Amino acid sequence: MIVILNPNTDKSGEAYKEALAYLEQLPGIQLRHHEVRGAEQVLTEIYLLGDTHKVDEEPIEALDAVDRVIRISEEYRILGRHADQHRASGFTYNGVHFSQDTFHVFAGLCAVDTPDHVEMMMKALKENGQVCTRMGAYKPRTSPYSFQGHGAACLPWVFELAGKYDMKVVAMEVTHENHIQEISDALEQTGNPTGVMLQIGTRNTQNFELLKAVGRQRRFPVLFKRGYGITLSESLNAAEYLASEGTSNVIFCLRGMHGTSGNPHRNMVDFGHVPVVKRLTRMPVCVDPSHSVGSRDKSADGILDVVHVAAQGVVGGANMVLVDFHPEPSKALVDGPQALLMEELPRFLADMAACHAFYQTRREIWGQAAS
């Protein structure tokens, strides 16, 4: 059960104290507080954990501080939508808003290699009006002999370049809880020139101890990738680990399912699940066409498969695209064959903007006002 308080409830006021006192005396119930901070108001949600079947909603709803009460299902307790269309969703981080109505492109290097390549990428993004990018410092690899990323050594100059070119958010994968502190230290060392969105890669989808550690921190939002060999439900429950520890600013990323059924693509593209995730949860949804397709193959119309796939996700309502670019793909240390070229960046961004505009048109056609 979730008790949603009135917007901007004063926690020092009598109404709040009265509500809290009533909830605290409920037998066998534990309380967990969560705040949703928007641009103009703060919403406080109080989660009632335990056997809530016998809890009467009416006395709670009658409390002056309470807006409404929602009964929730067992799954996705915090991240789930629970048939409540008015429940607040989305979050703002470092001046950039993310929700199921916004749209952002995170183009960049799958793996950071040289300062020159990072600067070329960020310069091109700024010239094309972008404020978000992806930069991989820690790279889990199938082979122990493959390049594992520069790690903490590259963080200071990556962050300094991000600040130089006004990148507000850098998506960066972490594979160990120590990486969170390394990122925090590097940001402090460089004067916090940018923000970081921690990425949980598909290999760590069910690394529950890592998820708990990432969930316990409150500073960074999280980009959570679906596990490539498990069901959607299993992946959504794994994302709930983050929220259960306190971090509910989570974006769910679809990146293709492992297996030969997707041939000739690297993975079976699963972007048909974009509207499903948006229906089941309040999370913004990202698509990763680069790791779904895994090549630069073109269709008969001359458009790259990776672009076609990205378009399918965005037209289906995706709120974010995570895509690989590289100034010199032949020299990339990770996934060079699938990286788009710098000269393709303006066309890719224009294509994605057109797809998002078409999605908004589709919403209007079907009777839902576009945001």
Given for the second form:
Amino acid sequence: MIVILNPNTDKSGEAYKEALAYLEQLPGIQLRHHEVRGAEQVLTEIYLLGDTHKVDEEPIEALDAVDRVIRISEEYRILGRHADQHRASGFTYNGVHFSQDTFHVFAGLCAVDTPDHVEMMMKALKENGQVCTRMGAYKPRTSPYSFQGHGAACLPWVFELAGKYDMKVVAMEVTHENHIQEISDALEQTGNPTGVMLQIGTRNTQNFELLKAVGRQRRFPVLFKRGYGITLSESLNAAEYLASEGTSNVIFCLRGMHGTSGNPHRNMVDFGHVPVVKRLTRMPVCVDPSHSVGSRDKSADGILDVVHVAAQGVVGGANMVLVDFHPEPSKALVDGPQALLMEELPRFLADMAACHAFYQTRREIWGQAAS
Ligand code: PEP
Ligand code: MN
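Please give the corresponding structure for the form predicted together with phosphoenolpyruvate, as opposed to the form predicted alone shown earlier.
First the chain shown before, then all remaining chains and molecules of the complex.
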């Protein structure tokens, strides 16, 4: 059961104290507080844990500080919607707002390689009005003999370049909990020139100890990739590990499913699940067309498959696109064959903006204009 307080409830006020006193005396029930910080308001939710079947909602709803009470299913307690379309979603990080209504492109390098390439990428992004990027420093690779990423060594210059070109958020995968500290240290050392969104890769979707560690930190939001060989429900439950430890600023990323069914794409594109994840949970949804498709194949219409599938996700309501670019794909150390080229960046962004506008039009056609 979740008790949602009125927006911006004053924690030192009488109404709040009265509500807390009532909830604290409920037998066998433990309380857990959770705050959703939006652009304009702070929503406080109090989770009632334990045997809530016997708890009567009416006296709780009658409390002055309480807006409403939601009975929740066992699944996705914090991140789920629980048939309440009004539950607040989204968060603001380093000045950038993310919700199920916003739209951002995170174009960048799959793997950080040279300062020149990182700088060319960031410069092009700034010239095209972008404030978000992706930069892989820790790379989980199929073969232990493949390049594993530059790791902590590259972080200071990557963050400095991000600051130089006004990048607000860098999506960066972490594969071990120590990487969180390494990222924090490098940000401190360089004077916090940018922000970082910690990425959980598809290979670590069910690495529960990593999820708990990332969930325990409060500083960074998380981009959580769907597991490529498990059910959607299993992936959503895994994302809930982050929230259960305290981090609910989570974006859920679809990146294609493993197996041969998707051939000739590297993975079976699963972007039909964009609206499903938005319906089941409050998380903004991202699509990663690069790791889904895995090539620069293009159709007779002249449009790359990577761009086509990205468009499909965005027309379906995706809130974010994570996409690989590279100034010199033949020299990329990871995933060069799927990278888009710098000269394709303006057209890619124009295409995505048009797709997002078309999604808004679709909402109007179906009677629910975007807020
Ligand atoms: C990535 O985005 O760099 C990546 C490795 O993706 P995934 O975990 O989806 O394979
Ligand atoms: Mn990659």
